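What follows is a single chain, given as structure tokens, in the form predicted alone.
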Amino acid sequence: MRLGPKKNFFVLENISKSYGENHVLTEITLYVNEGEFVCILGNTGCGKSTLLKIMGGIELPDEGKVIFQGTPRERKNTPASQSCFGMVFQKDQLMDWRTVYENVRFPLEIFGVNGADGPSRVEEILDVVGLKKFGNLYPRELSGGMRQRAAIARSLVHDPNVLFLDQPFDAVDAISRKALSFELLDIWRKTSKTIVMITNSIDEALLLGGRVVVMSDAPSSIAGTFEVGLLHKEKTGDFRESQAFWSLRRKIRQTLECRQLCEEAV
């Protein structure tokens, strides 16, 4: 059984930031619960992954306050904070050189995680993304689609708080991009982790979203938030089918074709 989602987990409020004169985020209010999986959609170039950046204290914001679990960030993180996120790229960035079970162990050894736990929580988080009988194979010697499950794992092995997540399937074929998205799901139901996604896929931020934010074109605000809620006991493999998919899909592609008119009319 889950529990309720406890409020004020993760808050951003009024975050901007620039590079230069390129003024990348304005003004972003931004929430998240506590095992709640949230993603952010928007146009290529929008500033998605600064704001997950932002979020994951890899970057600062030039203004606006970063709040988590109830303390305001003031820096970037050191690496003992940073131990409280996992980070999933595009690209899996796994070691060439390591097996599956050895870059999964990465991060215990960088967060000093050592002893007797260290083997069976590695176990135990392959079995998670159906990568046990793998352990001992060579990024190399995989699929695009069980690299990125390895990458996944390797993110969730020193148990997290928060899970986010650069756009992982966009290198993988179409099928594949399916099929992850469904795994992806499953790890969330049963890790019960924080999940914060980004995606320029209407439809995979509804499969996978409990709530899905909008931004803008850059420079970026919130466009719209959407909750997606019912729809979790309805994604199966037919989840596209339903009334309630299609009619959410209209008003989030409104919403991103909306701003963009509304900004080029300026």
The other form holds:
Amino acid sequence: MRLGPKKNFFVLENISKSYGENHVLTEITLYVNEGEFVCILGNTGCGKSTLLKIMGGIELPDEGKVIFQGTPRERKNTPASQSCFGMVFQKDQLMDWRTVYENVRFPLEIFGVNGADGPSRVEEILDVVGLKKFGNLYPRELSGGMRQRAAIARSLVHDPNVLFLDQPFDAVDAISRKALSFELLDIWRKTSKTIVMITNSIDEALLLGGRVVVMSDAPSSIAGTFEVGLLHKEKTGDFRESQAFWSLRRKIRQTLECRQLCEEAV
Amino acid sequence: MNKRDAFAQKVPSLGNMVDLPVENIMAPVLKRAWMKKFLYPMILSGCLVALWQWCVNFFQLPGTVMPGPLSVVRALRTNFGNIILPDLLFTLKIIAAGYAISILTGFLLAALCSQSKWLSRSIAPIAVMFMVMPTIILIPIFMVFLGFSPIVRVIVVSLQCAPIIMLNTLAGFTAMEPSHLEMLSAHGCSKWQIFTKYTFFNAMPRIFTGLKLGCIISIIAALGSDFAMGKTGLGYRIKISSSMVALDMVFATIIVAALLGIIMFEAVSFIEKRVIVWR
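Having seen the form predicted alone, could you now give me the structure of the form predicted in complex with the partner chain?
Starting with the chain above, the whole complex follows.
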């Protein structure tokens, strides 16, 4: 067990963002503790990807602050500022001209961890995601699920503190999706990383997240936060049949739908 | 070899079984691929040549109207060493020099233009202008300054070939996927890192498109400038032979020029396959 996880490890304060006339995010405040698995849930187009991009430093907020470990983020990304983060995107973003091994090694090249333990580190992480035998293949030779595994391996290889996942399993078939979800849960348990994941599936959010943050439709703010709490520990196959799961599921669904109805009424 | 290993790895349970039969299974397939590429076109060309010879014989066409393939081969055999080969070497030198200069300037200009939209917008129309201009009308301009020097032909070949290499390379450099750029930004990559680790490789297929087109254009431009000036070169040989009504010689030279083009194009394609192994 880790001792004393830091509270408010990653903080978003009053984040607003708009693209021209289009207001995407308004006044979003979110606290993430160290070692927490937070799922952000919202309907399509509600700006949840934008929120994650702001967290990962890809986009800058118009207003508000992003604070990591007590210090505000720099405005420009550098390898030094980004080496604490790992990111998995909706599409895998593997580079076609690199083999799986070389793709996974990419962050080490950028962050300068390319020392003696580089190769063994890559091998190790490929083993974790079950791609050890496929290191020499090019991305086009892999299935969608395997590509996404490679992308996950790439996000973990430099041992980041925080992992951002933007609907990572959307491009994956249903069976791989479930398997990958459980593997991600496993990785989280083993490595105790802080994970923020975006999803549009309530079940996935409940299965993975220790806390589920529901976003309203654009211009979005946070509609509600739900602690999955204790349930977290006993997340196994029959977790979905428990009473607690269904009542929580209903509540989240209501929050999502209620917001939709309100917007329509206005 | 790599692919077979990969396949054996994908199906670990079959690993041992796969080892033996693969070669036996693959052999006819490989043969068939070879046949498709070379044998079928050769059969067709053979039939056409036979038809050609038959027509010449049947209609008793004189060599001044239409030489038969046999007399073309005869002309090629008697004149290759002493007449066509020096011309071929001369044109080859012009092509090589012009192509090399075009590759260098094309890459350099593309790299510059990729850094500034303003620059690429101002250079692009000029590049297109030189590319579409007929070779023959460029020649007289440079002959005013440089006379009959072979440098004129090299300049003309470069002027026509460099733009197509530049425009394709530029298209490669600028065709970056926004989602990939986000991934690179998430790693905090510098501009130089983005270029060396992403843009350059991403542009590779388009760069080779440019190189292949440039190779064709440089041959066309070199032969065209032979036509327009000078007393050597394959183009000149075709022109002079046709004015002397030595049609067998014209056809022989055309065959040499065509073979030169095919060999150059295939050479660039071969290099492309060696470089772009990930496709």
